[in-house]
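Coming up is one lone chain in structure tokens, specifically the form predicted alone.
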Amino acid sequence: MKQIDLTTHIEAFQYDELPAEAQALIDFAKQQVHNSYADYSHFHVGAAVRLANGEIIGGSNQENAAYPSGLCAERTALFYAQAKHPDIAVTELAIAAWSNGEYTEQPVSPCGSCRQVMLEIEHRMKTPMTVYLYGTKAVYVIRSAQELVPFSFVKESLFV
């Protein structure tokens, strides 16, 4: 038997410790929560992506009575960014959540489907995507989507 240990590298910051560019991206994600349609869960999520050309694109979760027809904020922003600029890498992604009339204290992590999309974009563009998970008590910074999916399934996995 062989044991495999996996390690995920996450840095925890206070919001005001982050560089101004990171704060601006997080602020954009925070604004996006107010565009969310979350009439069922009442859990509003906003996302903002920064492209390699500097453009920032936002997205918010969009729910639907016919589950699972809705879409997460992260994929809304990422798919729009890739549809608008298919050849420009996503370099950063910020996520913020709003519940019970305020931003969540602890950072909210993307779901498995969003992680897979993040990984695919990162892998396809050959550019790491820094991920900022915002919470009022801490901001987690992950330097690559790969850190969120240690055993990843990518295009090359299909040709084993």
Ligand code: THU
Given for the second form:
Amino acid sequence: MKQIDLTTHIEAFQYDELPAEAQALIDFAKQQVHNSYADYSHFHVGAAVRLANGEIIGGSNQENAAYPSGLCAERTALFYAQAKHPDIAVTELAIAAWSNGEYTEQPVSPCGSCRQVMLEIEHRMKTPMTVYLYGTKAVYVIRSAQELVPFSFVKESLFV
Ligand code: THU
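Return the form predicted in complex with tetrahydrodeoxyuridine of this protein as a structure block, the form predicted alone having already been given.
What follows is the whole complex; the chain from before opens it.
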């Protein structure tokens, strides 16, 4: 038996330590939480993506009485970005969450389905996506979506 260990690299920053462009993207994601429709979970999530052409696109989670019909903030923003600009890479994604009347202290961790969608876009565009996970106590920075899905199923996996 051989054990295989996979490592994820996460850089933890204080918001004030981040460059102005990263702060601006996070601020945009924070604004998006107020457009969320989260009548069931009351967990409001905002996302902001920056494209290679400099455009910023926002999204928020949109829930539904038929629970699985809802969608996370990240995929709302990413799919809109891809629908609007199918050939432009997503270079950065920021995520923030609002719960019990305040932004969460801990960075919000994207769900598995959103990670998979980030990964597909990153592979398709051959451009790393930097991910900012906002919390009031720390901001986690991950330099590539691949880091969030270390043992991943991708397009090439279909042909082996
Ligand atoms: N949610 C997101 O929008 N993004 C995440 O990264 C985690 C979870 C949403 C889905 C659902 O509307 C609510 O948060 C509670 O799970």
